[in-house]
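As structure tokens, one chain now follows by itself in the form predicted on its own.
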Amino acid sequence: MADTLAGATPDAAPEVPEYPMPRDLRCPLAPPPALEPLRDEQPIAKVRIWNGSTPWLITRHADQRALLTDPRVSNDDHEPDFPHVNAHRAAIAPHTPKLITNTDAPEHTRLRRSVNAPFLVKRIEAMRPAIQKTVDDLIDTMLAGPNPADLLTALALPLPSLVIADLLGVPYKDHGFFQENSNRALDSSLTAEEASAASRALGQYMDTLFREKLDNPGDDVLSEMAGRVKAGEMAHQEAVNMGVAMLIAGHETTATMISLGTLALLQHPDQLALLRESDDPKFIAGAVEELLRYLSIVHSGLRRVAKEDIEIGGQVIREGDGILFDLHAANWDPQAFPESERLDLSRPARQHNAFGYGPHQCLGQNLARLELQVVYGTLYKRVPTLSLAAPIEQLPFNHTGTTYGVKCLPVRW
């Protein structure tokens, strides 16, 4: 079966498949079709990436969880054999500052602890009334405007941008600047210089803003970090770098989930009806988890490198080998989620890997969950006749960023 998958004869060495793998445009919300037989027959397999290197691809849910909590697996992208997502990331990695996204313990533990408090469940939950008001206001504005409308620009992008700007202490009037440069910094279709220029612009912007917070602190995350810098607990540049990372991550992924989740629900009207008719917060929270599982929008995979030899699943991952974790494949693993190809909002799906797993799982997951609960629990009740204003086949999908989603979502009501 494995040789058949690779297109090789029984006597030949199996061909190493290319990664990432193409999606079937007829089923744009499903994982690339080549992942399913690979997960079933070769769940720990070599793949070839952009630079010709052949890291291991991990596609089963249980294997991902085992490796993502294994201290022999490193998140340090300064390692020479780290499997970078593209040439730009490889070029800038030696000059990239230490962040929670590219360090291991104990450095990662220190950095994460310095910014963890504002993202704890209790503090995030206290934001629910304000987020609810923002969602209601954005829907009011959309309904008062043209019909059809683009849900991405009317709701999906403004909401997380407003929320993360308020949380960090970033002026929302600058949202056009940080949205554009965040997208360009992560866009694999741009040249390394173009992406680097966007990253530098964000860094300079955040440095200026952070210096203002040092002199005039407010009630926000950047001001909390300014206090840590003054106390000698963080370096100035560390705080600036963390601010940029949170600003980028804080709006892109949630915006994608709002729009792509709405598209998925419109494609599954029976599930949309369940969500529209429910006032049960537990059901709405569970629906968010199932949509996170089903869509698994971080499509470039989590990337790691082995610090020591690791035996798993009948294979030996050698020291220095790159490791890729395809989250969509794991979240559609039938051993973890029976009938995984089916969107079922009543499914207990909280054990998905959409936010990663282990010590490096997403810092902002509690905030993302809250925003999605409010949107999914409000939008379809407020606009019960919401429907697509264009065939799904005509929607433009974004394949070049960190997350997979639509570039626009025309809807009518």
Given for the second form:
Amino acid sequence: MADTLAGATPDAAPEVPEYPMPRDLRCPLAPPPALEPLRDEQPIAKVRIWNGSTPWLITRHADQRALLTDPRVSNDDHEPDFPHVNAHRAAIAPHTPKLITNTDAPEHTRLRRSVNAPFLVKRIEAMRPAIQKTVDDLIDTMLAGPNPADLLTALALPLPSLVIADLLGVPYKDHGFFQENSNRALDSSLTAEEASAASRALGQYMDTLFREKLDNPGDDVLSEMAGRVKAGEMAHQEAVNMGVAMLIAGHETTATMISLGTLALLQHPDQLALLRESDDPKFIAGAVEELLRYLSIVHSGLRRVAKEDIEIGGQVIREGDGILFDLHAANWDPQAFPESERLDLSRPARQHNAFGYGPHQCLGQNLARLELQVVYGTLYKRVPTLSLAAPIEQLPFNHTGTTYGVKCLPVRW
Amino acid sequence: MRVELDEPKCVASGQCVMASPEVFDQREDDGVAILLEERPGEELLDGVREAVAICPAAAIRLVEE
Ligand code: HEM
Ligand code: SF4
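Same protein, the form predicted together with the partner chain this time rather than the form predicted on its own?
First the chain shown before, then all remaining chains and molecules of the complex.
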């Protein structure tokens, strides 16, 4: 109380910036400009989010890595002050069961290990020939069709949708339904009602499908989870929720990396030429890492809450405080990546945070890498004359999804 | 040099296998890391160092003996 009285006038309080921050529309691939001075001068700063609360924003690469592996930093979104992404997520959080996305060790470790088998490095690598064939076929179809074409609908979206549908055992013929509802569930420009309706529709769809897999298992991830449910290792609802999470997470992100990655390369013809002329799998894999770093498409900030007081960088994050991690800021941190604003496919970029860091680091990262390696290693060789069919200023960027991308990418060849 | 793997922390991301397949593998049923070589030769240490750096769970250490 005494503090409040002594604390002079309330408007003497330092300005707290709003988060997320706007981009400079003239540099649509760069992170919001206001992140740079924050990272330089106030790497652990308070920001204001949609509900008026003021969580901490972490912008440096090293600080993010320290905190994201700190057991005092929690992903429990049932905590009252958890800094939710939007009103929809805040509204559903109390009713959401325990998932890999909202639990901490040891519960998280158990859940995550129960869904990990399909994402083993060896099992993913074994998918390479099938993914190469899918990419070749999609490019053949595009080249046989009208020129110009939309790269998003010709390749970027169908590839990850086909792959995740096949992996999970979801009929691809339903892709219109699951693409549309996944986008709506993640779109912060919609009302909480609309977004909830989309998640519910996906949940019901998955529940029906999962019941079929319990009766008639096939060779796919849903059937594998059905086996675990029958063996009593996993709850029915857990499996259904996992199925939805993988379906949502599995296609929009990868699709965005294909379309935005191509856009970035078309803006950097010297780098595109390196990729087109390289047959070295190591170089192509490195190029994928650099594009993940440079674009950092998950732009709404990872969300956590402190379970105890944490001292870091001369600040004290109090128990119960929300914490946000801006991945683009960390991936453009010059201390981690010199000349970070340059797209340089030859740089070592593997330590980027584009898939997050810590125990929640992306479950699908090895699959996403494989899809991107095949696309970046094939598309520009097969279509060496690929170019944009509209000025970059006219492209419809999506600022309100969990990932930042374009709603279409007109290309010609 | 000896490699230490803190198995309870491992979240089975497989990043160590990607960086250093000679030294790490994954258990087939849940992807948890397996140490193939506790004392890898000099020529494998760069890969192990990369694994240490990218392991998202900070579950790998390379200790001087
Ligand atoms: C280029 C493509 C992708 C990017 C950039 C990406 C990015 C991310 C990021 C940043 C996180 C961390 C979230 C956090 O810590 O709060 C994450 C988690 C996750 N991702 Fe991805 N992702 C991609 C592709 C995929 C794919 C293909 C799948 C599909 C199977 C997938 C499934 C998941 C799941 C299930 C989680 C939650 C893991 C956990 O909380 O333990 N992602 N992803
Ligand atoms: S990189 Fe770390 S978390 Fe991933 S499998 Fe290896 S030891 Fe486990």
